[in-house]
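Presented below, as structure tokens, is a lone chain in the form predicted alone.
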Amino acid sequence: MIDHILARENYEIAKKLLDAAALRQEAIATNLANLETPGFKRIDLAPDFAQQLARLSGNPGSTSADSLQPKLAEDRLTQSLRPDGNNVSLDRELLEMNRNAVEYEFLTQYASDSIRRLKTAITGRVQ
């Protein structure tokens, strides 16, 4: 029964998205730390993660969430507007940090609710 609840596809995807949110937070911290480094190129989650996620959500049950592997990559889509080649924008990083925090909060709430339902099923008590 525990495996049935914790191995559900949505729970597995939520765990992978939590991993991705933690990795994105590291990227944002690195970008902010290098805000004034000449020639630094911002990093973010590799775009193929979003493609993997879209492929998985388009075909539920056909691909395991285990195949989702978030990783960091240089952001090649953001243009540098500064003469030193650095393409990190303080405003953009702060916006991404807030967005990532909201996403992380939602995902932790979802995972907590899954575990709370399991605890309710085991103990028979709603807390």
Second form
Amino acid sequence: MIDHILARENYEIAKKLLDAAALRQEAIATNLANLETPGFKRIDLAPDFAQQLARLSGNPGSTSADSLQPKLAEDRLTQSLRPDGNNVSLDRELLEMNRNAVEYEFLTQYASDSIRRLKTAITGRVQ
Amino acid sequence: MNILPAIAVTSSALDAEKTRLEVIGQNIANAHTTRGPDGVPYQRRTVTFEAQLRQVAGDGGLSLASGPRVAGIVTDTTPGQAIYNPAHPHANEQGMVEMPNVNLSHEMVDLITASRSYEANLSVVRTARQMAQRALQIGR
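Next up, can you give the form predicted together with its partner chain of this protein, since the form predicted alone came first?
Let us now look at the entire complex, which starts with that chain.
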């Protein structure tokens, strides 16, 4: 029963998205770390993660959340204005980092709420 | 999983930026040094960065990338400006003194860029810590 509640699709996806947000933080940290490295290309989550997620939310139940696998990839599409080919922009990365942190906070709250609901069901008390 | 995402990457960047700040400080400090221990005017030094990016073979995705590394400190050998000052103890027979090739405005611009990068990396550390705290609060 508990297994069933914790294996709910939303909860599973929240776990995957938390992983993705942590990985994204790592990518942004790498980008900011290499702000001055000549020829460095910014990295980010591979775009196919968003596609997989869209496919999953389009027809729930067809594929399991286990198949979602966030990965990092080099972003070669962003134009570089610098002569050394580095395409990291300080403002963009800082904005993305803040957005990512808020997203992470939302997801941890969502996961907490799922666990709290289960606790309420067990104890019968709303904390 | 690493509990503080990306701290290792950021620490190497902080390290590299700090080296850069030190070298810029050295250049500014020696902007008027007309004789070094080797008998020539001070020559400005620049730091070169190198990315360390490890790719996992076959996987297609990137592995956890790491931050920059100081590849080396290079001496800029372009000659400095010569100014006419016969009273200077380092003046040659024609009364010319060779000055260091440090351009203060270039150094100041570099100094600001380096300190901004340092600040950006510090804010990465702050965010990473907040995220780790959030993760520890799951279920409370």
